[in-house]
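As structure tokens, one chain now follows by itself in the form predicted on its own.
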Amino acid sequence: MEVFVTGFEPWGEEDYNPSGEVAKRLDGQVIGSARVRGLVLPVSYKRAKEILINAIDAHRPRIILGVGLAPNTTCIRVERVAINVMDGGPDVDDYKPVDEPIDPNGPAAYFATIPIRRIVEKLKENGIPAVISNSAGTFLCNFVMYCALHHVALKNYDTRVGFIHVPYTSQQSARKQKTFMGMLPPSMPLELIEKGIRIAVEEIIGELEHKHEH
């Protein structure tokens, strides 16, 4: 079984992106019965889609778990839904869509096909703060989640797709300027973020294997 874990390159004011770092760290590792392929995507609507779609068609993964940075989040957020809209930027190619559909012929939204509640509960059991999130935004994170779900639906691939937002790492937060009420942005150690993504992958694999047995 092959699992894609996708992350993003640094962009804008961020010279470091924990989502891309986790994808690189997990690349080539074996989790349960699966081997992880880490993909680090550019923060570019056009190029991220091309790289992702080509990789899905070439490798036909059973699981795709996207990871993205959410600068002011306090915990790991497991996304429930991706919506068919691009409204954010500019991306690194200076493209700034406003209220544009990702696919004019696609459905308004897709739900994640991973066990989001089980993942959140397992993360919390392991001392990692986590919540179900009902908005992945309208920038590249939502875009990648929607593109993956839409593509596997169109191709009728048996692939589970989900997306997780992660906070700044502790080192990132320490380098930031003070914000509201003199506080630094919330953060989490990179090792804990990586452990959280690994647990999420384990839960998705576990659900797939349980269904296969029945």
Given for the second form:
Protein chains: 4
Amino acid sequence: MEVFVTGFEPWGEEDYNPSGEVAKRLDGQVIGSARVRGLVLPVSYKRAKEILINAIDAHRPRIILGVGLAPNTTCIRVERVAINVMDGGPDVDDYKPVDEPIDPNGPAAYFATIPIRRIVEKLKENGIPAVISNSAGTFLCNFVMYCALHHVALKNYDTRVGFIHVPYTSQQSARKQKTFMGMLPPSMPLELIEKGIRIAVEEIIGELEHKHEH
Amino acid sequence: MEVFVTGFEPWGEEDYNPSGEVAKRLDGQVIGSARVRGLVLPVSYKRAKEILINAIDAHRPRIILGVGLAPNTTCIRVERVAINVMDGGPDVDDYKPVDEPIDPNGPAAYFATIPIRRIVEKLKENGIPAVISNSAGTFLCNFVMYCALHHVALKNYDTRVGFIHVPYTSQQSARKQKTFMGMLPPSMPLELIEKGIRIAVEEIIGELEHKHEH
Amino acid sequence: MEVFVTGFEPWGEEDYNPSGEVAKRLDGQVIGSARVRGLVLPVSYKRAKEILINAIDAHRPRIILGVGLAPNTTCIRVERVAINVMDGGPDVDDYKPVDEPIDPNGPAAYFATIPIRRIVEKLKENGIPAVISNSAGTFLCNFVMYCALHHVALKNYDTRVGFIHVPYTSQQSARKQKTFMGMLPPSMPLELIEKGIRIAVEEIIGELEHKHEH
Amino acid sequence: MEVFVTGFEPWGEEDYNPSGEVAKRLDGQVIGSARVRGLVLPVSYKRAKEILINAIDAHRPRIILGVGLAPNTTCIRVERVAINVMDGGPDVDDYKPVDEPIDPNGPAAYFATIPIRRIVEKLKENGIPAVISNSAGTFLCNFVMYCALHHVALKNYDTRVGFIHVPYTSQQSARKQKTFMGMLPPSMPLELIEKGIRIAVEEIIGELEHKHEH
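Same protein, different state: after the form predicted on its own, show the form predicted together with a further copy of the same chain.
Every component of the complex follows; first up is the chain already shown.
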């Protein structure tokens, strides 16, 4: 089976994006019975959607795991839900939607179709701080998650979709200005972030194969 | 030369203390021209002081670098100053001082005698988020820092003294309850914390040797 | 027209609940052309729903504005969306759902049907810090918001529904233990919270009447 | 007796400074047996010191209570200690000291000579969230506190000196951009801040008069 791991390019003040790095690092790797295709999306509503939708139709992945950077996050956040809103920007094409629907005909929200609680438990067992998050925001991360869930629903594809927010890397935090309470932003080494994403993919595959067996 | 690296035992709600782990890991190691003696102190005002003072008098270290856990800290904090106050507890002996002086005849404060700014710069160059901190609190960490600085001042020992606060380890954060804004507390892998303390020791030694040469 | 303002009773560690206080204070008051009915709901999934649904059916309010306490919030948060999940507790009846749907047949989410952006702008013009929030959590606040939106949708009632999270009151914060970074939790005087809720109600009424006129 | 309440002018990104507003509001008022002189200092190391020292020598106040803005603070912070360091800027004269002593011949620190714990308790009894703080930073607030304590020590004046940090006002927070975790910065209404400073002054006077009586 094929697994998409998507990340983002750097944008705005962020000249480095750990999510894109992880997508590049995992691209071509084999995890369990699956081969990973890493996609690095531009932080553009319009182009990210096109690239993603085209890739889904072309490759029909069994799993899509989006990854995105959440500045000031202390740990890995496995997203529960994507909502039908674009409210944030400007993106790199200078588009700045305010309270716009992603699809005026789409439902208000989709829940992730990956085992979010198991993933969080597994990450913590492996010493990686993680929580379930109830908001993926209203910018590109939520957008990509919604677009993927909406597209596979419309097309009736048998594809599991989820999204994970990751903190700054340690290297990245070390280059930042002091912000909150005189400290640098919370962070995690890139290796630990990558390990976390790999564990999440394993867990999603494991659940699919387990279901298949019975 | 001999370098003391002190840490603390677990205490209260904290059943694991990365500062004590680092002291144990570095104990006996050679860093540059120095040999490290790792001391794991109890979280007891009375006993921590006795053990520390006796060890200083017995071994006359050239450098004393205290390390302590600061819950909810996002990065390594190199302390600038220790103040003549005990205000926090209870410690493990159930002692809970309120606004008491450490030594009624001591000065209000001592500045660290290690190159705090260089250490922070060096840590950041190595991808480890770090800041100068202007308060070591009023519990055991500040106490140990003040006691060491006060003792070497009274005895006129030629000893450099500093203190570094470290965050929870990633493993430790992963075992915590969600706290701030639905997230787990910020953290750093133990290996990165240990690397940071080692870099700090190298930097202090480097400065001493550099001065000696000229 | 009738306006429901709902709040909650104290629960768990919180022996005071500003949301319930505001509901009591506004009960019976006239705001513009509307009369307020203040409802103080128990922090019980089962009973809060029953009381709320029965009151809606009995009184057919034109507007339902839920209010709830969000500990550690710095400002007023006007919620955008309620999701079909119960994940938090235990409530006062010792019920502790994990990732359960509120209604297995309900949609994943409903958006608030009040003018959230206008309310936030109006609050800020009046010197009250406020933001749009994209998550009402997964405990009673989200539950009440979802239940109200779901019920009026099923019954096809012409009722506007929204939810606002409020911080601790100043009095309440002053009674707390120090928590985050040695500080007390953020807060707002009860009078300012009440003023904020009143402004929100005025704004919702104003939009309804404005639409009616044209 | 005369009481100085000092505040600061707006500076940098802060076009409004609640500390200066409070100093202006209290100027000329009578609190208990004391008359308040409100001083609004420029955010300039050089000029703030000159103005303050000259005013102290000219008026010989019995009490000096400095007030300053601490962005992102959730509550009133009564400072315990001022340290002999300037490390922050640039100030409005473009001076940006790094790790410089305020006075190379001065002690490392002075403790506040006002009853910090009583003030905090009294504030909390009055519903105003407050804590003792162990760092006034290393910018103008710490500087003014150190300068005042150092000057009255050198001149042997019988003057009590303290410093209090205050949060943004609610109005001010409402004009800010969202920052931490999608929320506006924590705040307190100006009236509550002013009330807090007045209570602090009353408490300092009360302690002085009480001591006098016995």
